[in-house]
Structure formats: C-alpha cells, structure tokens
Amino acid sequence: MPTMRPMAPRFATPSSSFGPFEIPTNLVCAWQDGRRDWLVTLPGIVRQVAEAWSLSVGSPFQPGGSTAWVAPVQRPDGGDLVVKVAMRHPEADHEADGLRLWKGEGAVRIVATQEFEGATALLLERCVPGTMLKQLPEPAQDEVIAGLLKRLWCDPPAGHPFRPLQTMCDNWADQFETKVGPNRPPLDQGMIRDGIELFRALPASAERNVLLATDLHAGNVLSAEREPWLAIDPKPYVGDPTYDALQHMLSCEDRLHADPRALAARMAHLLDLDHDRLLLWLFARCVQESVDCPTLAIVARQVAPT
C-alpha cells in the first residue's frame, strides 16, 4: 500500500491500532460517540481497497463526515478519483445503487464497490474544484438544488432495491416517540399528535414516486468539471418528490426561521411541486426534529395547518 502521510497531533486517536492512519476531525469525535468498532477497520480497509484498485491513497479530506472517511486517490494511468468507506447505517444502504442508476446525471459517478462486514468502500469521481454549493448566496443554491433534484426524480426500475420512503418516516417516527416520551415535550400534545400521524400518512398520499436523494443541500453539491455542480453523498428511498426539498431547507436557518412559508413557495415554484403539500411536509419533518433540534419547534407552529 502507498505511504500515508502521518497524521498531525491534534488528529491522535484513543488507540495506537491507527499507527500513521490518518483521522479526520469529524471522525475523532465519532470515536466519543460509539463508532469505535467500525473506526477500528479503517485501515485495513483503505489498505484492502487501494491494492485491489491499484490506487495511491492521499490524505483524507478534512473536517470529513461522521460517518465515512474519504479521501483522494490516484490510478497508476494518473486518473483522479476519490476512495469512500463508509459506515453501514440504514439511511445510506442504497447510495452504490442510486449512483449507478443516475449514470452521472446530476450525481458523481460511481466506478467500484466492494462490500465489507459493517462498512462499503466505493470508488468515486473527483469533484474538481470541489467547491460547496453552501459558499454561494442562498438564492443561488435554491436554482441549483432544484435543478439537480428534477434531474435525480426518475422512476426506479422493476424489481429496484430501493425502499420506500414510507420506511423511513416510520422508523423515524418511532424513533421521535421513544425519545421524548420521558422528556419535556418540545410542542403541546396535539400539535406533536397531528404533526407526526402526517409524518407517516404523507408517503402514502403520493400522486407520484419517483426515486429520492433525500440528503440533498448544498454541501452535499460540488464544483465540477464534467458539469458546474454534482450531488454526492445521496441516501436514496423511494417516494414523495415533495419530501425532498426539505434538507435543503431545513440547511437555509435564517430565511427559514425568518419566513418559512416564503421559502416554501419559493422552493415550490422552482422545483413545480404544490406549494400547500410541501408546507405539510416541512411541519410534519420539523414537529420530527423538534426533540434533538428545539428551535424547529419554532418553524412547526409557524407552519402548523390552521
């Protein structure tokens, strides 16, 4: 395996077992957060993975994710690309299948994977310059968030691995009434009721599914050279196209604490969706977050359905 670059002090882990292996910020502080187990295979995976890709492995981008270390890479014909290893976690199982499926369009395209007990390493396209979309005013990331979503809706095929999206919002609303079943409600009984029975009706009331990014905002979109701007890091479902101006939105704090039913128009009139649907959604997702996120509370009773 190519040499790593020793890591830097202030990135120094819990446990020599890294020896030189390099840890991004983000991953050090998911070491305190219980990941200990998957963190502990890195490197055996990177160095599994760049002998079978034949790649020189370059040092990790920084502060990284909390979930997958990513890091440039380079083939012995001098072809860019970026190795990723992620974490297995439910949102992200389908990613390989959605960017194999996109073909590009829209999305990073995707050249290899390999499967690993608790982890997927995957061989990607570099973003070059691989600017954030989040460094250009929000007005012009709404254009451009929209514009990558209608490309990404297309209809999955027959006999797809895709989950629905309904999935999702159950296990996530589980999840919301097991954590604030002890704790101080962060919204008034009826309004945490209404919010989170539409939170598992909406999927169902679809006139349309089509195939969802779900994580979509700007620092998930970079600068590119094939096209101005690539979506990365996507965690298909199968679902409501409505639901998937929301992480956008949620990402846009000021304008959506601010004013989150102009938002909501504005995001509805670029990306053609009905404006009244996608504000039920952005109500039930905030009455959702509200416990680990208070301030959406906030949002939810300025958007709550009269």
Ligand SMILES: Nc1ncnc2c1ncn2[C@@H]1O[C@H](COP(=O)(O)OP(=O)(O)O)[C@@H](O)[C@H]1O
Contents of the next structure:
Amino acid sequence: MPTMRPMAPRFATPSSSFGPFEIPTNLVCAWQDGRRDWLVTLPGIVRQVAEAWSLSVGSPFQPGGSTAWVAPVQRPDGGDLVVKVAMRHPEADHEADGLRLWKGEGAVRIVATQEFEGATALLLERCVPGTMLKQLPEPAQDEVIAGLLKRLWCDPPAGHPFRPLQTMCDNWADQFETKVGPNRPPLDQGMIRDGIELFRALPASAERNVLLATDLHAGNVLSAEREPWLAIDPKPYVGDPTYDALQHMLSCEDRLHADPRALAARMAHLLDLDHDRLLLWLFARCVQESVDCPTLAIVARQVAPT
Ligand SMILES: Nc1ncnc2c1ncn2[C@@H]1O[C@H](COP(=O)(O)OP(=O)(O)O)[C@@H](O)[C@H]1O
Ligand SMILES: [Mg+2]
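Same protein, different form: I have the form predicted alone, so give me the form predicted together with this ligand.
Shown next: the complete complex, the earlier chain at its head.
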C-alpha cells in the first residue's frame, strides 16, 4: 500500500482574528512523530502572547525550524520583531538566558519571554533580510562562524543558570548506550567503547570553560542590519570551547567526508584551538552520532586516535 504523506495541518484557532493557523513545513514532522499534543497548543499560545505583548502576527517563516514556530510580528510602535514558540527540550532550556547575557553582541537581542507548559515563547529582534549563512560558500561560512563563536565565548557570571557541558555529553552518551543494542553502528566494539569513553571524559579536561552556543551552524546564523550576521537558536552550556566547533563541521558534510582532518585544521586555526584536541572531540562526537547517522562512522574511522 502506498504511504500517504500527511498534508501540512492548518488549525481553526480560538480567535477568529487569527484565521487558519499555518504550520511551517519543517514542523509538519512534529505531527508525524508524536508531538501532536504540542502542536495543537500552538494557536492558543500565539494568541496569548500576541495579546500580552500587543503584537500583530504574520505568517510563520518557511520552511521554518523543526522544534519551534517562528513568525514576524509587529508592535503598535512599528517595531519589527519575531515571536518564537519553542518546544521544551533539555538542550534549549537556557536559550533566553544566553541571549540575555550576550546582549545582542553577535546574537539576536531578546525582548521578552513567557513560559507555558511544554513551550517557551520568546520575543526576539528580527533579522532583516534574514538570509541564512548557508547561502554562502562553506569557506566563507567558516570565517563567519569562527568570528561569532569567539565573541560568544565569555566567562559566565557567578550564580549563572547554565549547566555544564558534561551534563549534555553524559546524557547523549547514555542515550547512545540505550540505542546501540538494536542499532549497532558500523564500527568495531573497541572503537565504540573508546569514542563514548572520550565523549564522557573530554569535558572534564578542558583548559577553560566558557559560555557555549553548542548549536551554531550556518542554518542558525542570519543576515541582519545591525551586524552583518547574527546567531539565533543557541543551546547554551558552559564548557570546553573546542566542542563548539563541531556543529558547523558536522553540517559541512562534503568537506567532512572528503578530508575531516583538513576541516579540523582549518577550524582550529580560525578559532585558535588545539588541533589535536579538536580531532579527539570530532572522533568522539562522530562515534556518538553514528548510532543515528551511520555515515559518520566513516568519519570516526578517519580521525580515530592511533
Ligand atoms: N530572529 C529572527 N529573525 C528572523 N527570522 C528568524 C529569527 N529567528 C528565527 N527565524 C526564522 O525561523 C526559523 C526557525 O528558527 P529557529 O530558532 O532556528 O528554530 P528551531 O529551534 O526549530 O531550529 C529560522 O530558520 C529563520 O527562518
Ligand atoms: Mg534552528
């Protein structure tokens, strides 16, 4: 029987002034993978924050993100902002705290937040024109990403709310161990053990610990007027800056597979990081990801410590 692809759902909202509620393409997967309950709360949340913050709300950005509903909004004073209603998930817990601390230096400014059960609403500076850094050739992306990361890495103040990178790595290593039974990646047992041990051990041997973005890649950097490029969508943790180079490297798939050592050398140079330590992180992360993305096992084998 052919598989039917569900159409993007539209909801009739409780407020008629909202008309049909549009779900961006990338969020439609949420409908298919069990996040329906969260999706159906969206129109009500958008209506509440529109009222609380006096916003007129436009159509959501397309294709949008996979964990958030984001749309341009306008305030009565004419201010152009965006509203982001993000699904609660552990890595995103401190997005608002990070943006507040960075005060617009390399990342979008945050204007307000409101917590809901299962979701956080953020009122953010709008990036105009908002073109994704992905549109640029990858070598140019490397330089922008490196420039932003170096500005975002700062010492968090005493009493800060951010969790250590160790917590995220331990959680991901635990998840790997739960999944690895039925889904064994194409790596030998010794390499799997070394990679996961390293993924748990590296956070503790960092020379310095700074505020990290942890999810900075060229899809989370938008062109703007106030600065040429601004970071959006951070998942802040405190830990080893070397870790922060990985997300961009993993998104440069062709170069990563063709010559992962050369890509690591370039990013280590641009970010003033230790090349060998970045290779260890790349190996550990590729092993950890290989359970969901088996092609990363090939990269893990290329950069495995000898
Ligand atoms: N501050 C902003 N200004 C303009 N567009 C934005 C802004 N924040 C998000 N967007 C748009 O919404 C999309 C999804 O936002 P993002 O925060 O990356 O969500 P997700 O957490 O689901 O990845 C972006 O790809 C972009 O098109
Ligand atoms: Mg994103």
